[in-house]
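Below, in C-alpha cells: the form predicted alone, a single chain.
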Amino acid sequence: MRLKDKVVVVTGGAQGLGRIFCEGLAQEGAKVIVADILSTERTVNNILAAGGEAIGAHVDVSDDKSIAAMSALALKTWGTIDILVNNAAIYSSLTFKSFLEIDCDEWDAVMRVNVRGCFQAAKGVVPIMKKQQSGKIINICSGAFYDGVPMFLHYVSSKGAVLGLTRALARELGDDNICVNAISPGLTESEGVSDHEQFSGPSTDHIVGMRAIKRRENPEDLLGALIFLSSDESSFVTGQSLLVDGGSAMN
C-alpha cells in the first residue's frame, strides 16, 4: 500500500494502458479519478470490485472547463489531488505514413491531445499541489522518441515535446516540492495496440529483436516505474524520463 490515501488523476484511464495504470495504482491504496472522454465505467467498476476507491470523470484534456470540473470533483470527493498521470494520447488510431502525407488537421489533433493535453491538465491541478506544497506529475512519453521511429512523425514529435515539457516544468515547480517525471514505454501490447496489425504480430518481431530482454512488453511491465514515481520513494527524483522498453533504447 505504497500510495495509501493518495488521490491520483489518470487521464485516458478508460482503456489500454490507462486502465491498467488506474487499477495498479488503486491496488497500492490510491484513490483514483479515472478521467477520459470515453466511458470510465469499466475501469471504475473493476477497481470497486477489487475493494479499491475510484470515481469517473468525463474529461477532454484539451478543454480547460472540462479539466476544472474534474478538479472540482476531486476536491469535493477527496479534498485534494496528489498525483497526476498524463496518459491521454492519440496513438493506436494513427497509421504509419510519410510525413508528406500527414495533413495539418491530423498533425494538430495529435499535438492538441498529446502535448497541449499535458500542459492543460497540469495547469488544472498544479494550483492544488502548490497549496499543499507537494505533488507528483508523471507524463507518459515514448521510446519512439529515442528511436526516431520513421513514418510516424507527428506522434514521435509530440512525445519529444512531452519530454521537453517534463524537464522545463520540473525546473519551474521544484520550489513547490512538485516532482515532474516521464515514463517512456517501448511498444506495449495494450488492448488498443493488439487490435491493429501495424502494431502487433510478426510485423513487429524486429522490435523484440532490438531489446536486451527479448520478449513483448505488457502493460503490467510499466506499473513498477509508475508506482515508484508516484510514491514518496521518488521524492528527490524530478525532470527524468525512465525508459521501460526491455533495453531497446539506452540513454
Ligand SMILES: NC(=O)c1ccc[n+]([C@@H]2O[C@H](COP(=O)([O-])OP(=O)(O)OC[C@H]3O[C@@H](n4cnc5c(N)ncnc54)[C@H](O)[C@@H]3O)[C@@H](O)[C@H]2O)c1
The other form holds:
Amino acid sequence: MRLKDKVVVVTGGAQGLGRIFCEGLAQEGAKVIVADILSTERTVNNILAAGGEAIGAHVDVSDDKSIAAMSALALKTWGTIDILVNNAAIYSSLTFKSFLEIDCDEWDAVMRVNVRGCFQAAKGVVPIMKKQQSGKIINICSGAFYDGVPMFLHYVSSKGAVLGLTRALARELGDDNICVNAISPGLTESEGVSDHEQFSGPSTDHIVGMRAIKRRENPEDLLGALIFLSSDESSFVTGQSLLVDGGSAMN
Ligand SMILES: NC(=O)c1ccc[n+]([C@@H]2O[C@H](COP(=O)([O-])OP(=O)(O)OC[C@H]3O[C@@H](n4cnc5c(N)ncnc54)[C@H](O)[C@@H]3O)[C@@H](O)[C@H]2O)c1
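Can I have the other form now, the form predicted together with this ligand, not the form predicted alone?
Let us now look at the entire complex, which starts with that chain.
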C-alpha cells in the first residue's frame, strides 16, 4: 500500500494502458479518478470489485471546461489531487504513413490531445497541488521518440514535445515540491495495440529483437515505474524520463 489514500487522476483510463495503470494504482491504496472520453465503467467496476476506491469522469483532456469539472469532482469527492498521470493520447487509432500523407487536420488532432492535453490537465490540477505544496505529475511519453520511429511523424513529434514539457515544467514547479517525470514505454501489448495488426503482427518482431530482454512488453511491466514515480520514494526525482522498454533505447 505505497499510495495509501493518495488521490490520483489517470487520463485515458477507460482501456489499454490507462486501465491497467488505474487498477495498479488502486491496488497500492490510491483513490482513483478514471478520466476518459470513453465509458470508464469497466475500469471503475474492476477497482471496486477488488475492494479499491474509484470514480469515473467523462473528460476530454483538450477541453478546459472538462478538466475544470474533473478537478472539481476530485475536490468534492476526496478533497485534493496528489498525482496526475497524463496517459490519454491519440495513438492506437493512428496508421503508419509517410509524413507527406499526414494532413494538417490529423497533425493538429494528435498535437491537441497528446501535447495540449498534458498541458491543460497539468494547468487544471497544479493549483490544487501548489496549495498543499506537494504533488506528482507523470507524463506517458514513448520509446518511439528515442528511436525516431519513421512513418509516424505526428505521434513521435508529439511525444518529443511531452518530454520537453516534462523537463521545463519540472523546473517551474520544483519550488512547490511538485515532481514532474515521464515514463517512456516500448511497444506494449495494450488492447489498442493487440487490436491492430500494424502494432502486434509479425512485422513487429524486429522490435523485440532490438531489446536487451527479448520478449514482448506487457502493460504490467510499466507498473513498477509508475508506482515508484507516484510514491514518496521518488521525491527527489524530477524532470526525468524512465524508459521501460526491455533495454531497447538507452539514454
Ligand atoms: N501501447 C504502446 O505500445 C505504447 C507505447 C509507448 C507509449 N504509449 C502511450 O501510452 C498511453 C496509452 O497507450 P494505449 O496503448 O493504451 O493507447 P490507446 O490509444 O489504446 O488508448 C488511449 C486512451 O486515451 C483516451 N483518449 C483519447 N483522446 C482523449 C481525450 N481527448 N480525452 C481523454 N481521453 C482520451 C482513449 O479513449 C483511450 O482510452 C498513450 O499515451 C500512448 O501514447 C503506448
